Structure formats: structure tokens, C-alpha cells
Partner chain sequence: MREPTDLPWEARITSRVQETRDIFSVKLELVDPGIRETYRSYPGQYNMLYLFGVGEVPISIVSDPDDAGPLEHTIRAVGRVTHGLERLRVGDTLGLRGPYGRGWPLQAAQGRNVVVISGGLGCAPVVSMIRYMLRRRDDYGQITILQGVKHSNDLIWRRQYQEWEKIRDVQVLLASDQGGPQWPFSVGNVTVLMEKAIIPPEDTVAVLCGPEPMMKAAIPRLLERDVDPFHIWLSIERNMQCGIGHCGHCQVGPHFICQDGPVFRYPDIADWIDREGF
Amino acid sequence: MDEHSVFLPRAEATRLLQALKGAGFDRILGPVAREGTLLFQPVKRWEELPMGIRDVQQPGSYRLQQQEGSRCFAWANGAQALKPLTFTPREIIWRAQRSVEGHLSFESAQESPEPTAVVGVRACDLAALDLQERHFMHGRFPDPWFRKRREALFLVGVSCSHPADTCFCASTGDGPAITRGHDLGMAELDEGYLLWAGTQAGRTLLERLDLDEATASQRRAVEKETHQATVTQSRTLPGRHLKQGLYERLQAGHWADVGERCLSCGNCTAVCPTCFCHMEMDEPALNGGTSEHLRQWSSCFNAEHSFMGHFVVRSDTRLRYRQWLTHKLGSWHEQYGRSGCVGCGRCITWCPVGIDITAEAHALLQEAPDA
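Keeping to the form predicted together with its partner chain, what do you get for the structure of that sequence alone?
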């Protein structure tokens, strides 16, 4: 929110979707209650958004509840962030062709992604996207598949007013308010929405909408809700820079403790909006003349991840959990200049046995450093 915020009355909210369409975004995604969670799905009218829906999240559990009220964003997050939109769970990256004479040729399987607007992106999701951009776009080999999809996105962020019990973005510094990474920012009040621009594209869109400035009391109401959303978060990480603390405790007894509980299922890495690991594979066509080369999300919780033919580097769950946590909260600092955790809480909620990254980090740091 800033001093240039404008106000979109609730009854006119669909105008935002129409303006996005008018700006060339044929595909507009918004949160829709589906499969027991909230997923980004194509939306045409504001009424399709999850009005009156609340989420109840706890370690190992996620439930939606229908309540009274007209708010569409009075919940925290669903199982997915933006990750599947830019880093696809499974995609063909190139195709190989073999001619009858045995010649090989290769072609990129890049498609031109549709211009896509996403409405209702959370602050933690934007922070996670920024991290994925650092990984896929700003390294030595910018990823063409990721970049094209990213460039096709227009992001309408929404500040959180109702974080879940599992959220800890205030502790990581990534939320709950929309402050960066958005084209358009949004905050919800009972009577409607405050909107503000984050980019030139966002400013152009606001001009199209031609709305009145938000009032001082509306701005104060948003500030109050944001403050409330910050202070209600009860989970924290024990600091923002845990690299040293974790590196000094690689032999801690607690790794075995969490290793006992962890199922090594990889759910945490699948829902984590910053995890980038994937494997590559080939799928030859039956005619023998073409083969598709794919990449697919994978996880450091799988044996395949560290398979070396004659041995597996991380042969047990203790070592895999230690890899995940020391990477996420430790070596990410060295690789990308910050922690790999944006405090979205998804790995806590979607863990079948309710392992809580914040609790594990606290328990580990309470142990004495390795001798």
C-alpha cells in the first residue's frame, strides 16, 4: 500500500478482471476452492473467488471452512504458490530426432506461453518467485523455459489479513504485506479493495480503471489489519541467518530424532515454493524416430537424488532431512544471498506427520555445537 492507493468498491471488483483482459491477458488465474484446497484456476468473474472461505492449517492438516462474509481473501494460502506456473512439474524441454540414416537433430520444445495475469498472489509467493528467478534466470545459464513463462506473468499481489497458524513470513521478513515483486498490490477491506502499482504495467492498468483515491481512513484500516496479521503469527525461525548455527551442528542428535519421524516422502519439497530440484529423463516415441527429453520435479528426500551407481550419498532419512534443512536455511545464503525459506508454512501443513521446520530449527539450535 502507498499514498497513491486507489479504491475499488466490492460491487465493481470484476472490473479489475475486465481491465486485465483488456490489457491483453487472455488467461486470468485466481484462487478457487478445489480439491480441498485453494488452487490458481482461470476466473472470469469476481464471484468465482473463494468468498467467505477460511482455511484452518495445522501441522499435517489443512481444512477449508465456509463462513459468513463477503471477503475473498480471508485465508492464507493453498498447497501451491506460483511455482508450477514458471517451473512446471513436468515438461518437455527438447526433442531429439533420428533420421533413417542415423542423423540426430535437436529442437527446443519451447512454446510461447500465454500472457497470464494472476490475482491474489501472497507476499511469500512473490518472495519465493524472486528466489526462483535468482536460481533459474540470473545464473550463468539463464533458463529459457522459465524466463519465457516468467515474462508472460502479470502479478496482482494481495496483502494477508488472515494468516494461518502455520505462517511465519513476519519472522523471515517476507510478509504479510505486499511490498515488492508485484505489478499491482491489493488489500481487502469489507467494502472493497485498495490497489497500488508496483511496476509501469501496473500503473497503466490502474489508469485504465480510473478509480478514486483511497481515503485516509481506508488506508489506516489496511495498516491495522496488516499489523494484526503480523502480530498474530506465533511461529518464528530462530533468526534469519541460520547458516553458521546449522553448520556448527551437523552432528547434532536432533537430526536422528527428526529422521525417525520423517517419512522421506518429499511432500515438503513439492509444496515448497523455492525448491528447484528436478531430474531429467527421456521418453522415446514408439516409432523410434523421436525422443522427448523431459524434466520433472524431484526431491532431495529421494534416493535417486544422490545416487552414484555404486552408492547413495544420502542413504538414510536423517541425512536427507539434514540436506533439506541445511540447504534451505543455510547454504541458500551462500548461493542466493538469503535464506531459501519465505515462511509460507506449506511444508508444515502438508507434511503427513506434521514435522515443523520452525520447531526443528529451534530444537537444533538449542543443542551444543559439534565438538
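Having seen the form predicted together with its partner chain, could you give me the form predicted on its own?
If you are looking for partners or other molecules, they are not here, because only the chain is given.
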């Protein structure tokens, strides 16, 4: 939120969707309650958003509850972040075809993504998108599939006023307020929404809406709710740069303890908005005439992820969890200049046995360093 924020009355909220459509975004995604969680789905009317919905999250548990009230963003997050919109879970990279004469030809399967506006993005997920951009767009080998999808997005971030019990974005410095990565920022009050621009595209959209400035009272109300959302978060990591501490405890006994509880199911990496591990494979047609080369999400909790030709490097769950945690909280600093955790808490909520990354990190650092 900034001093130039404007106010959109709740009764006129659909004007925002109309303005997005008028700006060329025929595809607008917003949070919708479906299949027991909140998913980004196509929306045409403001009434399709989860009005009065609250989420109750605990380690290993996620529930939606319908309550009184007209707020549409009084929840923390769902299982889905922005990741599937830019880094597709499974996609065809290229196709090969063999002619009657036996010659091979190849063609790219890259598609042109439809311009898409996403309403209701959390600050933690904008921070995660920034990390994925560092990996897919700014490395030695930029990914054209990711870049095209990213450049097709217009992001409306919404400050979080109701963090879940599993959230710790304040500890990682990535929330709960919208401060970066957004085209348009938004904060919800009972009477409506404060809007502010983050990019020129966002400023252009606000000009289309032609709204009155937010009052000082409304800005103070948003600041109060943001402060409350910060101080109510009870979970924290033991620091923002844990590489040294974790690397000094690679033989700690707690790795075996968490390895006994972890199921190696990969739920944590699937819902994590920053994890990017994937595998590539070829799927030939039965007639032998065509073949597709695919990329799909993988996980460092899979045995084949560390398969080195004739042996598996990380043969048990203890070693896979250690790889995940030391990479996420340690060696990401070398690769991307910061931790790979944005404090969304999804890995805690969606872990079937409720393993808590914050608790495990604290427990590990309480042990004495390796001799």
C-alpha cells in the first residue's frame, strides 16, 4: 500500500474484473472454493469469489469453513500457488516424427499462452514467483516456456489479513503485506478495497477505474490489520540464512528422527511454490512413427531423482529429507541469493504426517555441531 492508493467500494468490485477484461485479459483467474480447497479458476463475476470462506490449517490438516461476513479474501492460501501457471506440472517440449523413408523430423510444442489476469495472489507467492524467475529466466539457459507464460500474466496481489496457524511469512520477510512483484496491490476492508499500482500496467488499469483516493482512516485500518496479521504468526524459522548451521550438522541425530516420520510422498515439494525439480522423458507411439518429449514435476523425495546410472545416491528417506532441507534453507543462498522458503506454510499443512519445517530446523540447530 502507498500514499496513492484508491478505494473501490465493495458494491462496485465487479468493475475491477470489467477493467481487466477491457485491458485485454479475457482469461481472469481468481480463488474459488472447490474440492475442499481454494483453487485459481476462471471467474467472470465478483460473487464467484469465496465470500465468507475461512480456512483452518494445522499440521497435516486443511479445512474450509463458511462463516458470516462479506469478505472474499479472509483466508491464508490454498494448496495451489502461482507455480502451475508458469511451470506446468506436465507438458510436451517437442515432438519427433519418422517419415515413410525413415527420416526424422522434430518440431517444438511451445504454445502461445493466453493473456491472463490472476486476482488474489498472496505476498508469499509473489516472492516465490520471483525465486522461480531467478531459476528459469535469469540463469545460463533461460527457459522460453516459463518466460512466455510469465510474461502473459497480470498479477493482482492481496495483502493477507487472516494468516493460518501454519503461516510464517513474517519470519522469512515475504509477507503478509503486498510490497513487490505485483501489477496491482489490493487490501480488503469490510466496506471495500484499497488498490495501488506496482507497475505501469497497474497504473494504466487504475486510470481506467477512475476511483477516489483512499482516506487516511482507510489506510490506517489496513495498516492495523497488516500489523495484526504479522504479530499473530506464531511459527518462525531460526534465522534467514541457515546454511552454516545446517552444514555443520549433516550427521545430526535428528535427521534419522524426521526420516522415520517422513513418508517420502513428495506432497511438500508439490505444494511448495518455489520447488522446481522436474524430470524429462520420451513417450513413443506404439506404431513407432512418432514420439513426444515431456517434462513433468519430480521431487527430491523420489528415489530416481538421485539415480546416478548404476546406484541411488540418496537411498533412504533420512538422506532425501536432509537434501531437501539443506538445499531449501542452505544452498539456495549460493544459487539465488536467498533462502528457498517464503513462509507460506503449505509443506506443513499438506504433509500427511504433519512434519513442520520450522520445528525441524529449530530441532536440528539445537544439536551440537558435528565433531
